[in-house]
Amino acid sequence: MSERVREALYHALLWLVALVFFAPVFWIALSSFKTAPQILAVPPILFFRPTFANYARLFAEPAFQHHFFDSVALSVLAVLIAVAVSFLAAFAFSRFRPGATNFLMFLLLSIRMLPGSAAILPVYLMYVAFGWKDSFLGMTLFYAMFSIPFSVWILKGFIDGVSPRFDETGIVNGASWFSIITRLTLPQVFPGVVAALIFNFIFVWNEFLFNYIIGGINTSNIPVMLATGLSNGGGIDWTFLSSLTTVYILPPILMVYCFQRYLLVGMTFGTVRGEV
């Protein structure tokens, strides 16, 4: 078998796998343009006249506007806070290496890997005691706290790949640590920062358990709306489910598509640069 044929077969296999994984997303998006009888039809209807009534009903719903705004605001604010704090922490771990750095890094990651169901009760009791339940600030800080450990791991790997000679050069020329961090280190690890932003945005955007338990009317996100708004007249409202799901998955898909090159670099946890 020639090299060209093997390459064509390999690409065909990749396309097949991609289409299989994309099929559920395509089907839910296609269903959002159908009526309820068309969605439930057997055999499935592939060719039909699309309707936008599902989206018109969804966007006219005040609850959707409120939940969508909460999802965007919580995700953006929490991720920005988490990445800013994580970048400074990762720089300190990488450059100053305080005592027990390896243990602290392991502790950070182990906390992040703790199942949500194991932590929900103490977090709930703490939030009730502090009066933070259904607080926008409380939910933002919670998501930022949960996003920091993984961000520190990603960013430390990138900062470790930046030669300390850059810091030494900056200090010799009279630069402050703030200038070294923002003008020398940050531009070189920018792909890692973007990767951390994307990973954490997806986590916060999809989080359901903590928002459902310690959130409330003022801080409910779209996953909570999906869970609580499915039933209609004793059955599942499939038109609501399909249209809301389609709108819900668009922001992460667009973000990953626009910044996929940073995301791929971020999955490697940085690269090692040579000394200068």
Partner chain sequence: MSKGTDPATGVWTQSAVRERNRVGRRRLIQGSAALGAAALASPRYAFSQSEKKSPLAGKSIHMQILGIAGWLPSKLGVDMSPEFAKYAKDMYGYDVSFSFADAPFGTLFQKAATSLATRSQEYNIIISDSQWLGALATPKWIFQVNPIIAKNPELNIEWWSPSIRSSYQVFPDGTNKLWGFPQVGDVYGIFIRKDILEGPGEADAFKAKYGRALPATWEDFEAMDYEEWTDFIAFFNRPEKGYYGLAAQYSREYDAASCPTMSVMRSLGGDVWDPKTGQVQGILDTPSNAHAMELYKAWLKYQPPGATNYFIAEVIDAFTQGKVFAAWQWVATGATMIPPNLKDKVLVVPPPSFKRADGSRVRNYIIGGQPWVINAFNDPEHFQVAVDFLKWWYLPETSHEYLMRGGMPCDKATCARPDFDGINPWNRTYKYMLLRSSDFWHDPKYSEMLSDQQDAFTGYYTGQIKDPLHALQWTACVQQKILYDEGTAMKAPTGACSGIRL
Second form
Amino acid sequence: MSERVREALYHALLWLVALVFFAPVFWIALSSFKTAPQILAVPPILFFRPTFANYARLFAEPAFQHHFFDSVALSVLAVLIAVAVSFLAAFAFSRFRPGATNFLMFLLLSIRMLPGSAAILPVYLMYVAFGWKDSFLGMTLFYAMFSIPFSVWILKGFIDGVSPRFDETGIVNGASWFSIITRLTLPQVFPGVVAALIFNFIFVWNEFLFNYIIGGINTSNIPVMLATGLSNGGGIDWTFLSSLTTVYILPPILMVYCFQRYLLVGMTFGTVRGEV
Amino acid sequence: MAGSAEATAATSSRRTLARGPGRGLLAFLGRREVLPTALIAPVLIFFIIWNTIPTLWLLGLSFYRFSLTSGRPPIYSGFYNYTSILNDTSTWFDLSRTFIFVVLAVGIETVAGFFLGLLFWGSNRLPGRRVALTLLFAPMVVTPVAAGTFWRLIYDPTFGVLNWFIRSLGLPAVRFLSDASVAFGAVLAVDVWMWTPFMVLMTLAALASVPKAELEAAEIDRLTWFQRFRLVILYHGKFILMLGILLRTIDAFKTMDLIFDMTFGGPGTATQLIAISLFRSAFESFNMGSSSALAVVLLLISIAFTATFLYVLYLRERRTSDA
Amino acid sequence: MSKGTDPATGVWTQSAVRERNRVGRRRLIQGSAALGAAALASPRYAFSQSEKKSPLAGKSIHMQILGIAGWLPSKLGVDMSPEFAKYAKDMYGYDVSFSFADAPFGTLFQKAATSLATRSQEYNIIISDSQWLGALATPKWIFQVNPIIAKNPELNIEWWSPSIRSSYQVFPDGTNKLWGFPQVGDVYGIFIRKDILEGPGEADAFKAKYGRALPATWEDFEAMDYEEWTDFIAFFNRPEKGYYGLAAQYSREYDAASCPTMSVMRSLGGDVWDPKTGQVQGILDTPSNAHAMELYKAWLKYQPPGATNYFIAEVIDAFTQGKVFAAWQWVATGATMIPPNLKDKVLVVPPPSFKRADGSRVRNYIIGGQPWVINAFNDPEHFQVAVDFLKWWYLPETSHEYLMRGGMPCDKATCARPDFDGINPWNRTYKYMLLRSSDFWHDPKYSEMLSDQQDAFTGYYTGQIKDPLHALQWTACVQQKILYDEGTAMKAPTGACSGIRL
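Form predicted together with its partner chain structure, per the form predicted on its own context:
Every component of the complex follows; first up is the chain already shown.
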């Protein structure tokens, strides 16, 4: 009995923690069903008749569809490219351990160290000189580059955990290296691949600065639309902000929900391959 | 190189498990002495185009006086940009503010994340665990622009829900973002809210890497809780935890959007982190030369930090594995 | 991108935007493939191509305007552009379509500059903030418009006030070089809740307390100076009833704290710099200016907690949600400041005058508003359309239409209309204050100087810095150095500046 109660209390505590962290997000989502005066109302309104006008307005906006499409295309393409090339490199680092492995791994991580506003500066000047500003490909490849270091690190950890015996068996049986990489190794590091995809996806999905500076009308994602669209008539358009944020947060949240298992395993950097 | 490696991938993908070495280019790339280079090449090419070239560019420009809006070409000025940055007291204020921010943010996130992670460890029987964890991780995926703007509303003394709570307790409203002595803590709290879940995630991963058998053995040996924690949990989970701390530190050092949308670095300079001043100098003032110099300084700081961190991490690793 | 608040913006269809994008991308690639060839698109070449007849007849052209996000006057410029399309079809025989890109005040210059630096004609016409003229003109990113005016005398317009020309057109200050045309004029006004002001018993209570009549008419407010205003907002500061006396701008964002502060400084007889010599020290860091900061800070007493974080948007929320009795605000926000539920309940009056040592009462405020500027990298066709567009914009009919939709034209003909004052509640104040407002720096180093100044001013307003004179001395040192390094200022910062810190 007391065991049961204790477990119930424990579970209640866990839920409480989760809800506390979720509360601000919930507040944004709740606001998206309010009218502007209701959002600013004091005392705050918890129970009200929801309005869907904010969403109707948002979905009717051609710019929304355009930017949403750009967001999806940029994030998906960039992380796929990044994870693909990272996987190949991680395999090489893990299996062949070329002389400079540690140094190269460190160098890769250094990409992530530079503050965005520092990294954007030379990239901006370079894009201007090469005429890549506001080009979709230029933007995608840039994001791919930014997603590479983390992907290489995760995937190398996972490949380290796959016994080289598999390769040897493959070679003995006459398999090509390509088959060994894609057919023998890849399936075993799947959680790492998923974790790398999701983490980088979240980064690219929410990226604002680079998109704002080196992007343009062809490449603007939703964060840029949020930043420019939130002012209206000199004031802040709270209904626009809350409804767009809510819509935009759904895909990554669904991803976290659906791939949670892989995400948790993925963050072990390959030290665990079972259930977490 | 990248093209050929991709081409290799494309052609091979059409085959089934290839028997024997392929022919031509494929065979060449498949050779043991070529393969590693071929596999790393795409990443290297990315690295060179999007990192090495811009970094060299940055380095070069940092020795010039160049303003985008002056209409004049860059003028070589030696170390002028560096000396004037380092002589500028505000640089040092911004840097120390950033340092405090990083230490506090990462410290709090690590401690809170670790304890919450421990709390969630072994919650396999929690009803709706997957939903609960998703909700817990949600702050990480909110667009910083939106999070910043909404937190401004939540913090607002007049309209904010937080101050409504405070006032209904009979206390005076707190000017979270407009009081110079509170603003720093307020933006720090938002960063903690956003990134503690990340440390929870890393802790859960770290705990998962602890072999169950050893834990059971520790229990049988009647080790105290602290001993179990130190000898078993930390021993196995340390690497992942440290990696989490490293990633968070790097990111906290770069914090910009979130704060920019809440306070614009104000009031006064209370929340002006170095990344914000750099952005200002580059894309508000368009001083490309001196901004480049500041960027180089920041890059050196980051590299020095990461190198030290990794060195210590690996050194410890080696020592413990020797023992 | 346009926002969906108004169905009228739907005019710029998605396909138009996409089409535009394709064209833009191709142009960008061509343009950048040979940077040297970009010289072909230089202003002079383009200009020689423009003829008075319509060489564009039969063509179809797409224009993109970059304006300020969510800013009504910018939006009007866009909303009205289909009318120009009709006009152009009839008058010149070409088809023109428009799309709109935008960015908030604080970041619009980034958006424009990062694009113009690539020599792109992505944004054919730009609505720029007036202080950016120098930063846009110096690298020759925008057309100098003198030759356009010479060729098109109808663009030689008589403005309502001399400061229109000096604020929205001229750079460098005091020269005859013109770079833009006023898109909207803007000034500070104070919005007052008339329903509260005229509440029962208020007049008697006020008279009993201060021994003078409660101001009621526009003329009453016009006569009021800072001290009288202080009593007035103190009287209506009623936190216990859920509203405060005033909301004004003190935020770190963009120029929020700077514009009102500099208005008080100049009204008191001070200034912020000397545009001729680039001198800041000795002009900005004076006791008089420090006193101005004290005066402006003193009003924080009658404002909601957190007012030091207020910029335009926060003032709007506070005022429209009934949290304040009065609001110091740019009048261009009028349509948002007076939503339908506050219609006829709001009075817009001039902000206070300030008593100078000689006893005179002066208003010398900072002007708001934005000019149109023309991208210098436009090809001849887009350049021609831009000029035609501006010619249309200043037609009396267009100007009137703009006025009726809530815009604020600057030409004398429209401003002098007898019905002008009655069209919108803020119009009278607008005209009055235009004669008493002018701009501050047009220097290319504008944003850098502003950023440091904002640090110092907001530092003082939020209590981080105790002594306003010290905040000014620091600002003066930093600005003097910026201008000296740039070659604008003749004198280097004085020795007192070494080691000075905020």
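Definition used throughout: the rigid core is the maximal C-alpha set that superposes within 1.5 Å between two forms. None of these values were measured; they are calculated from a predicted model. Residue numbers count along the first chain shown, from 1.
- In this overlay on the rigid core, F22 has a C-alpha that sits less than 2 Å away from its partner position between these two forms.
- Core-superposed comparison between these two forms: CA of C258 displaced by less than 2 Å.
- For H11, the Cα shift between these two forms is 3.1 Å when the rigid core is held fixed in the overlay.
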